[in-house]
Each structure stands twice: as structure tokens, then as C-alpha cells.
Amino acid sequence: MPLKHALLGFLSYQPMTGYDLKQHFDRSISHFWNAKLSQIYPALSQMRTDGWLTMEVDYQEDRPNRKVYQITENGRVALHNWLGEPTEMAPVRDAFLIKVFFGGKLNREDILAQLHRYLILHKEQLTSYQKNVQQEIQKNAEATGLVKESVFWNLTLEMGIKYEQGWIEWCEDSIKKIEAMDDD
């Protein structure tokens, strides 16, 4: 389960709980994967059966204690044997499309008008990710003096970028070819 290879990447890194764990899905790699507490909760608890990890409580007074997660050696095993397996593609699911392919029975403002709004939507998430998450990895990589970590980071970073910029583009030609259409 990605999930679950994901947070022992994180934890490879350092021992954390699941609501910080849950901080980082949101800061560092929301762009290409994303989960709620109530899934990463029960995933560390399986984890930790599974021997992935060994947990200890920090007794705290005013607030729930905190369950401080550690990766173990077959833990570092397990994800260094996931990430060098062969990866299938992830297949494309967006409702969006779904629409479009069907919007010869909307009316031309109202298929333009969804058209103009996802192109908005795109242009505030790549404006997103260019302020937000380019400064998270900066800090990060600061933080940890995790240089050549961080260069991936990067990576991600920018096929992120490439894909808002994908559907930008695309939201103007479609835009640009749809007014051109005749009308009926």
C-alpha cells in the first residue's frame, strides 16, 4: 500500500506521531498523494504489527498523549525493497472530463462557463504550489541539511508544476475552440 510506504519514508527521517506524520502529507507531497487522519491512525497501528515500526508514548497533561512512531530495520527494509520495485502507471480519474466529453448537451455558456472556472482553479493551485510548497522543501531542506534528499523533492515539485501549466494550456485552447464552434 503506497499509504503506507509513504509514511515510512517520512519516519525514515525521523520518529514522529500520526498527527505529525499528517503534516507533512499536507506540506511536502499533497500534490501527488494525500490522506486523512483517520486512515493514517490505523495504518501506523498495522505498521507496527507488521514489525515496520515500534511505538512509544510521551505522557503529556493537557492534551491526548502523544504515540511517537519509529521505523525499524525491517521497516527500512520494506521500503527500500518498495521503492526499487517496478512502478505500474497511475491511472487518470477526473470527473472534469467526464463533463467535457459530455458537453455537447450543455449550452455554449455553460460549458464555457465550467471551462473558465477549472482554469481558475488550476491557476491558483500551480500559483499554490510555486509559493507553498517551493518554500515547505526549501525549509525542509534547510532544516535537515538533506541536500541530495532534496533535489527529489524538487523533482516532484516541478512535474507538479508541469501538470497545473498541462491544464492551463489546455483549459485556453479548449476555451479558444469552443467560441469558434458554430452555434446550433
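Okay, that is the form predicted together with the DNA; can I get the form predicted alone now?
Just the single chain follows, nothing else.
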């Protein structure tokens, strides 16, 4: 399960709480994988049962106690094994493409409105990747000294950027083709 292995990956850098892990998800890999706290905590519990990590309570007087998770040697082996396994291509499941597929049932203005909206969303996401995510990667690399790892972080960001650029190009081309269609 990729969630468990992503958690192991983050914990391989340093011990963290569930909240810390959620923050790392949101600041680093949310452009291709996300997780909710309601998913993270059950996964952490199962991973403890599997022997992949340990948990210690950090008692605090002025705040709620913190549960700090740390990867075990078994967890490192599980992460390494999973990273070495081949990965199949993920099937494309996109509700928007279903709408486009049946777009002939809509009038031109309605389908164009859908495409323009999607174009704006992808342009906004591209801007976020190029500014916010890039800055976060740079900040994390400098703060942690994980220079080698940051090369790989940037590779995933580059894929996210290319993905958004592809959607933008496709939306723009689709808009032109629909605008050029004869009204029937």
C-alpha cells in the first residue's frame, strides 16, 4: 500500500508525529499523492502491529502528549523492498474526461465553459508547483541537508509541472477545435 510506504519514507528521514507526517505530505508530495489524518493514524497503528515502526509518548505539561513514531529496521527493509519492486501503470480515472467524451450532448457554450474552467484550474496548479512547491523543496533541502534526496523530490515536481503543462495544452487545443466546429 503506497500510503504505508510513503509514511515509512518520511519516517526514514526522522521520527515524527502523525500531525508532522500530515504536514510533510501536504508540503511535499500532495501534487501526486495525498493523505488525510483519518487515513494516516490507522496506517500508523497497523504499521506498529507489523513491526515497521515504534511509538513513544512525548509527555508534555502544557500541551497534549505527542505520539512520536520511528521507523524500525523491519520498516527500513519493507521500504527498501517496496521501492525496488516494479510498479504497474495506474489506470486513468478522470470524471472530467467522461464529461468531455459525452460533450456532444451539451451546447457549445456549456462545454466550452467546462473547458475554460478546467484550463484555469490547471494554470493555477501549475503556478503553485512552480512557486510554492519549488520553494518548499528548496527550503526542506537546505534545512535538512538532504541534497541527494532533493534531486528526487525535484524529479517528482518536474513531472507534476509537465502534467499540468500537458493539461493546459490539451485544454487550449480542445477549446480551439470546439470553437471551430460548425453549429449543427
